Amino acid sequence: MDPIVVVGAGHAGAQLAVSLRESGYDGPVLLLGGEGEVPYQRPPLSKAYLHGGNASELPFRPAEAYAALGVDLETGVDVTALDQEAAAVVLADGRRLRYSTVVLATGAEAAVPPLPGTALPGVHTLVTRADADALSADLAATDRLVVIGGGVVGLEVATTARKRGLDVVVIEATDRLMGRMLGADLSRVLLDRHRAGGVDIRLDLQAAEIVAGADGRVAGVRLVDGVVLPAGAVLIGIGARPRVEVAAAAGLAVDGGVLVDQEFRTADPRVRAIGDCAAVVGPDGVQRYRSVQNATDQARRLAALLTGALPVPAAVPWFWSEQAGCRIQIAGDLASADRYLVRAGRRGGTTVFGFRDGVLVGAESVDDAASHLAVRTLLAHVPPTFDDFLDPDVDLRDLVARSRSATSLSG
């Protein structure tokens, strides 16, 4: 019997391998990872791990646990091609491994702008543990970091670098931080928090060149206005690109990710894709969520689909980040909202609720975990309307109870 082959041992791939067993699949499972180590957590890389964390705390589980589950884990192997006719993956070492189903969980890689100097020693991106180790070593050898990009990774690293005592400048090309994820109100809150924490944030500015010193290492970042910001290390954090090369070379449809239906099938039903590399085509268009939660949820749903286990309902998408001493949480599809309402949390913090056609579709919070959790529950049941929020004293717990009751009655 040919195995289910999972290409990629990040959050999505590792979870799928485990979930297949938890769903009762007893056939062979082969998990292939390009890095030479057991699957590990990535959120700590820009935070606790970069601040001196222990590498032994990163793996999801030890290598022996995969063996105990009957999952054949191979690390340090790269898949270079799919032979769909033969139903086989082709490895960089020349091996061809047949599959019954192959699941692409190849993740994403850091985007790099077309600037001179991005290949200089001391210039970093951050996706893998090896990236974090290299960045950490350079942070230890300098007192100045320049971050290009005011997104999640850049701001988390800026926070960590400040904790390590560095002077940090963040250059953001737009007029606000985390502009692709946060609305203007909370982005402004975040800006104030970072500046209060000593991070020099410069908005509406672009880098023109990363310049080298006499030793050939990075020495600074030249801006489009000619100003040179001195730097002993530079982090590029302008986003990520899904890793779709293998799928594209096989002729599978790719558009901002490997295009799959809501059961994660490509045009070839034996080839599926999940996680950061996948773009799901649904009734509301193409959706691609880059988050640990999304990768994990998709893996669990796919395992249920492949094994015929009880269906796992689609989860409410959510995301979190810790930076500048605050916790940012996002739930639902706030980007589709056409009306917003800002409320202070009962225990502090702030949440922006988003509504489309008068119905709650998402929310973003800073230091308001209670509201965030309530919104996730509301979105998973019967979401309330904008009018339900007009009373400033309305208790979200009451709305949650009513939403659950409405779901029960409709079921």
Contents of the next structure:
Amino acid sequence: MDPIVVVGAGHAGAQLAVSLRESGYDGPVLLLGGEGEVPYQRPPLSKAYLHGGNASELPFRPAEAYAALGVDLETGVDVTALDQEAAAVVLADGRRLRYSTVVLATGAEAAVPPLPGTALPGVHTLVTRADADALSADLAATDRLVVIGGGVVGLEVATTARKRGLDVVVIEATDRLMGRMLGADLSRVLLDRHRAGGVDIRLDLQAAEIVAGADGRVAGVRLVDGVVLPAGAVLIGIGARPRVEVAAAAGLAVDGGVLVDQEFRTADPRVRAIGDCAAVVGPDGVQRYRSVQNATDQARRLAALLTGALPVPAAVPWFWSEQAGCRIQIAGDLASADRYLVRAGRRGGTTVFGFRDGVLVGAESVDDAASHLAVRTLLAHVPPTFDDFLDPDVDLRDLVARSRSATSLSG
Amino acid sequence: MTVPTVEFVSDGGTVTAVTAAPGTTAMRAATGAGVQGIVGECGGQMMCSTCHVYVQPDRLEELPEMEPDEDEMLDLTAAPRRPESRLSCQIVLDEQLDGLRLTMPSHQV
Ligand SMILES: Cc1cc2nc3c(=O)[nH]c(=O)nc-3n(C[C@H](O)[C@H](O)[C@H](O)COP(=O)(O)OP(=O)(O)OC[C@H]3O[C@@H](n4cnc5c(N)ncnc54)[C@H](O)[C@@H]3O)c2cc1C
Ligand code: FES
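Okay, that's the form predicted on its own, but what's the structure of the form predicted in complex with the partner chain?
Everything in the complex follows now, all chains and molecules, and the chain you saw is the first one.
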């Protein structure tokens, strides 16, 4: 029997291998990872790990745990192509391995702007542990970091570099931080917190060139207005690009991710895709999420689909970030909201609730984990309406209890 | 020095004993050993509450007191909160906690 071959041993791939076993699949599973490491968590790479965290804390589980589950884990192997006719993956070392189903879980890579100087020593992107180690070494050797891009990874690194005692400048092309993810209110809260923490944030400004010093290493960033910001290290954090090379070379449809249906199938039913590399076509359009929750949730659902186990309902999408001393959490689909309501958390912090046609569709929080968790539960059951929130004293826990019991009555 | 052992009891009653390096959290000990029933989606950052456990009641007071954040999050776990509920990512194991028994709820997400 040919194995289920999982290409990419990150959050989605590793979870899929484990979930296949948990769903009762007892056939062969081959998990192929391009990096030479036991599958590990990415979120700490810009946070605790970059601050001097312990490498042994990164792996999800020790290598032996995969063996114990009967999962063949091979790391340091790059899949270069699919041979759909022979139902085989082609590896960089020339091997061809047959599959019953192949799952692309290849994640995303860092986007790099078309600027001169991005290849200079001292210029970094951050996706892998190796990237974090290289960045960390350069942060230790300089006292000036320039971050290009005010998105999640850039701002988390800015925070960590400040904690490590560096002077940090963040340049952001638009007029606000984390603009793709956060609304204007929390974006402003975040800006204030970063500035209070000593990060020099310049909005509405673009980099024109990364310049080298006499030693051939990065020396600074020249802005479009001609000013040169000195830098001993530069981090580029302008976003991520799904890794779709293998799918595209196989002629599968790609549009900001490998296009799959709601059961994660490409046009070839034996080729599926999940996690950061996938774009799911549904009734409401194409959904592309990049978060740990999405990767692990899609892995669990695909495992259930492949094994015929009880279907796992889609979870409420959520994402977190830690920066400037605050915890940011986003749940649901705030972008589709037509009305907003801002509430202080019970213990400080703020949550912005979003409603569409009067019904709760999502929320974003700073330092208000309880409201965030409440919203996730509310969205998973019967979401409350805008009117439910009109009483300023309404306790979210009561709404949660009501929403849960409404579900069990109707379900 | 004794290496602490924790017993994870599944909702169905299956017991898995896991030995952990001192200083490891119960959440990491469970996920590292592949114990089903602890998810730990946020990696222990107190963001997700998918590491909920019921602590053996007679040893509850040996654990460090919970922070207000943990308390609030426990009100909103996927499975019902009980007096002995804790987030396992906030339970740091040491030799004093050797033999601790943690029961896992029926579901975490
Ligand atoms: C620095 C950083 C911080 C983050 N912080 C957060 C956070 O706080 N919260 C959050 O929710 N999300 C966070 N994320 C996003 C989160 O890590 C991703 O959404 C998640 O890792 C996606 O999982 P994945 O399995 O799709 O991809 P990945 O985890 O990226 O795994 C993909 C794997 O596939 C391998 N691969 C690619 N191509 C091939 C090939 N051809 N052959 C073999 N192997 C291949 C790659 O090397 C990689 O190991 C962060 C990401 C980064 C980089
Ligand atoms: S692992 Fe997320 S709260 Fe404990």
